[in-house]
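Below, in structure tokens: the form predicted alone, a single chain.
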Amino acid sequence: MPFRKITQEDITFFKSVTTYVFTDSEQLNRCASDETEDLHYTPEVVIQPSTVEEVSKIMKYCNEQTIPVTPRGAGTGLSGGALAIFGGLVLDMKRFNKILQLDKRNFQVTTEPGVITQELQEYVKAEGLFYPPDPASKGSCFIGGNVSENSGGPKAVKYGVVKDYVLNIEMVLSNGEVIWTGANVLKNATGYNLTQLVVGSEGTLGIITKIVLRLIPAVKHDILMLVPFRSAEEACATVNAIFLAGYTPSALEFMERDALVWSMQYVQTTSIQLPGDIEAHLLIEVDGNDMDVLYKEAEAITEIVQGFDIGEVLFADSHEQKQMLWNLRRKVGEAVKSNSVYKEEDTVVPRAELPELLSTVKRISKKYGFQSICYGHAGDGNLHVNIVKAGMSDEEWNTGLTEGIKELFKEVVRMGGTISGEHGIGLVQKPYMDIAFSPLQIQLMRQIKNVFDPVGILNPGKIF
């Protein structure tokens, strides 16, 4: 479907709907990129609605006029999902920033999509409740973006990802109609599960305007340890050994040496000692409400890791030290980006295959001549592979690298995994969808998209 350019008549209509209509270069440039590599696509107009009625009127008009609409949260995405690659309109949801209702009796919260994830977590924590999904960008990313990408984070290993907490969604369809996708209940076997279809759909099926989230009781205590390994593959193998022994940490994160070195340089700290023979670290957390139980779990896990070739285990002995360790882990992505042009792949395999995944990444890196820095949610089998350009020529970067990524993804699928664990497909991963899915599977997805958005105006050019 060909899209048309936005006219002054369109701008006049948009301004009749909401005050916040922008065509100035500052706002257009702000919405021209996200955190994906160095991509830049300038929209023609940015609109910041604040009510569902405004969104409905805008979508109805754009549907009738075949104007492409790209929904945008905080712009922290890593797959190019919020980029207006066909120009048109960016629907910036930053003014949908209210927590609407906390239902403590039923352990639920209703929120608008523009609420920052960490602010929602702190709000419910003050009431003795817990919303576990915690992506690295939780201090700036929006709940709506998390739902659109089915985000995870370190806590996912024990508590699950965003899809496990979304009960119901209010959304505006491409034609301006408003629906709720489900019901505010813990069990629902009533028809197709539209709620879970929308979670992870990357803004291609509708505009999310309200979200009902399930909460759980807050956890009082945690113990955090940093374990250095002389072999990165052994660090990966240790992950499954912990689970096979019957323990489920609340976080189990992997960082190879360069990931931690670059992060320490980025945050300007020398607080972690890194002997020359250490190749990787596991950051392991256990949590609960009984410290005696947690001490026993931590001791048991320590015995397990001591069966491998490790250095001295660091136990965080204060809140400040815990924050320091988590800050180092969360800043790895930013640290890599600050060092070099890079691409980030979000591979995920069954947990027991993690050692093979890491060795495969290194083999392919060597074959195609690129440097890879790996870290991620080891407890989920989710390895973030940061490929840095470093000394590669433009031709190697633009041509040879693509072949290397294809080979990596084919190996990931062979291991029973897939090409994205939590970052989504968006723009940058869509060329590889045929590695993960058959033509029939992709055709079924396209047909679902067509039912929700027959004109094709919602976040066009993404996923497919």
Contents of the next structure:
Protein chains: 2
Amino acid sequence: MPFRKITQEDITFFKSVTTYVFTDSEQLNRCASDETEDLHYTPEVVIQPSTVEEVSKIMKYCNEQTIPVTPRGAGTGLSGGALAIFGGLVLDMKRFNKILQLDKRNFQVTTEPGVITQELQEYVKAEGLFYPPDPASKGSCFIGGNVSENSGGPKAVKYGVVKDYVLNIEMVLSNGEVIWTGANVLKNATGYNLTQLVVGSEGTLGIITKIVLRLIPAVKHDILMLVPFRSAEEACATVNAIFLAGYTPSALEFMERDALVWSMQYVQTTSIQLPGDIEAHLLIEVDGNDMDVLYKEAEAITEIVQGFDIGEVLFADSHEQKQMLWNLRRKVGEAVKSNSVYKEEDTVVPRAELPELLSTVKRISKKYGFQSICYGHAGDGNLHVNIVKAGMSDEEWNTGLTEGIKELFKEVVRMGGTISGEHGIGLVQKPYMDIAFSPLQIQLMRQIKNVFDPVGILNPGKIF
Amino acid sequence: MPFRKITQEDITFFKSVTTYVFTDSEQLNRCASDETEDLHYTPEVVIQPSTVEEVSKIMKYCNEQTIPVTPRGAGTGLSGGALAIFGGLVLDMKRFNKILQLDKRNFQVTTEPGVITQELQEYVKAEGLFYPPDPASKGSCFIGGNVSENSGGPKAVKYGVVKDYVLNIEMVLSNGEVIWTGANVLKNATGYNLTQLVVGSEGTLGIITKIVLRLIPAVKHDILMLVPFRSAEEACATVNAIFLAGYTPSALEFMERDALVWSMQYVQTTSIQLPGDIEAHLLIEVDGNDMDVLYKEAEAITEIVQGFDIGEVLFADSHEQKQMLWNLRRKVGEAVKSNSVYKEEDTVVPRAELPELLSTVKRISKKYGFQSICYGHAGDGNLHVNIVKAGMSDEEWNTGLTEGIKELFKEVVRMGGTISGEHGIGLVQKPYMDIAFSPLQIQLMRQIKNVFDPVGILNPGKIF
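Form predicted alone done; form predicted together with a further copy of the same chain now:
Now the full complex is given, and it begins with the chain already shown.
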């Protein structure tokens, strides 16, 4: 790409817009990586704007000067979306950190993109409202990043993903112009759905500066149980049995034995008994406002799981125990990362194909000689496959692995699934896009990108 | 637009693709109008393809020959989307009438677009599954039209609109090429969301030939009540009070006095007592699988409505009475239409602004001297405003009315709302698009249209 280097003149312009312009190695290094594997791309400058006017001026200038702009949230992404692979400018959105308005009457909140997701959740919860999407990194990720990646999390199985809560977005286009994508309404049949086009577009269509989210009434109670299975495939099959019986848990998470073992080591707990014959666990939550109904549901689900070859079911009997179980689940990713170089795949299939997906992962792992740790949002058919380098040679890791992932993704697509459920394509899944899409589909997406960003400065080198 | 007339040569080509090519006046007249006001645009030819290959051949030819193509579902649209305003070809999708596959394991159904919505609902219900979106015309409209308009209906307030159920679409582009828009999964972070771009695009981006819908488990029970209010504005205010108390009814419909009176006359019933001081009704439904919970919810909602100035609440005590009440609600549109020439507006605002919307409609009606009948999906903030010609002169009707509608739409947008909640823009709302959108927003939409249909043959003259 014909991007030129940033000059002192450019820096002088940026400093005329905001004083938050950084070229020191500390800031450049901080913005050189995210939570994706072991990748580093150092930007030439980091800017932290705090108003839409500042963003607009910066974009207009960069568009005219053909300077690549990579927007960055909290840097918790798992597909390399925030990496400035062509250098240029990182637009670090951390100072867009205000919740602007809670409209309690309409169950809506307007927020800037740099607000931490959990803080937003707690803010609305204090007012009796609920914003469900809860990625594992919710304690540190930004809501703007969640919107850009269309994030999910455990609650998605009952409450949907980010796209189901975004009503309207204020966005700065590549040329500095500002638009809203929709209206603050629950139903909208007015023109094309630009809002849903922007959700999950990974910062390639514009810079998100405000987000209007719909909220739902807070839910009062939940019951959480951990169910150990002697067969991992049977655990996957159980997921569908629960849905076929007519129940929709508020979370239905799968963890292979190793996922739980590594997570327990990582958080330094021995609180879960793990007999040698247990291959996997399901973490199952039901929630609602009526405890009697919840007890009935939990009882019915217990009966269903008892139809399979399981160990002793653990019912969380306190808030602390629930926190402990959720913490173990949420830390699996970090635990694997701390253990070895790894690659994380984010496969998703129609829910009932989950047992086949798991056996396919294991078959391909064996064929290509890599170790895989599987866990994830089984209720949505969304299985995270962490591929661990462990004892593989660099050559095996760098060449054989790509073939293995290709083979896995082809199988996923054959099952009616696709290559990312909630992490996005970004940089690291880009080489596999032609497995999920035909050249024609990719061409249409590229042309849509071109409508919003004809010069091609916005997060270049991502998705396509 | 530089569209040429269809020639005998064109007809010969079309007949080589399918025998279902019609140029007789009966078929042309049948396809000359939909349920929008009193509009007639006679196409030059009507074709009824039944395979994606036939659609592909027809589109390729029309694209090369610059022949406008207007796709048509059941012709129940309320914004003129199916009208061939430049003549040319109507692609009548009625022979795409097969439900192709019910995937019970994954709660998914794959259908052709020409299936009647209610038939689809009944088909999946027989298998214990539920497809909620239920426009008033569900007994005659096609699912493909519902997808094209992003239709809603009473159940949207709890279960969402069509866009919340569409997973994947097979579509023929203007040049005859065929794509799928997504994958058959519940979560998808793989590239741009083409599926949501196509939902609600009113046949301007491609011809829908297959639709994959997600389903949910069937719901066993419901309770329905009709609540009469002495103040219509108070009825609107009650809607929000119910949500603020934490309840989400499965339907929350508003009907002005005249709406109910006209509907009762139309269906020839006197089954509802209507004391002279009643200005409006709310029709409230709760649903679920546990009757005890439903009774509690109905009781709590009854307590809430009793805090307002209401008449005697009618609880439907039989399936037949429920059917009767729903029939009265569904027939309001037809009843108004049978009474007078009218225009139907489909305003939507954030729910809590509903009382202000209603009083604004009445103020503007008075100012411009027209009679308005209001009803609709109050739980979503979606109010249908039927403007009745009644005693207005043709001049008042043709000139003053447009000004009145403009004023209304400006107020709607000021309240955070927009100009169509579920009927689409089509032909008749097109003159008001600049109230809902800036020139820049419209330009982006036009350019997206251009990506899919560079020659501009697909449903030309709609939306923009």
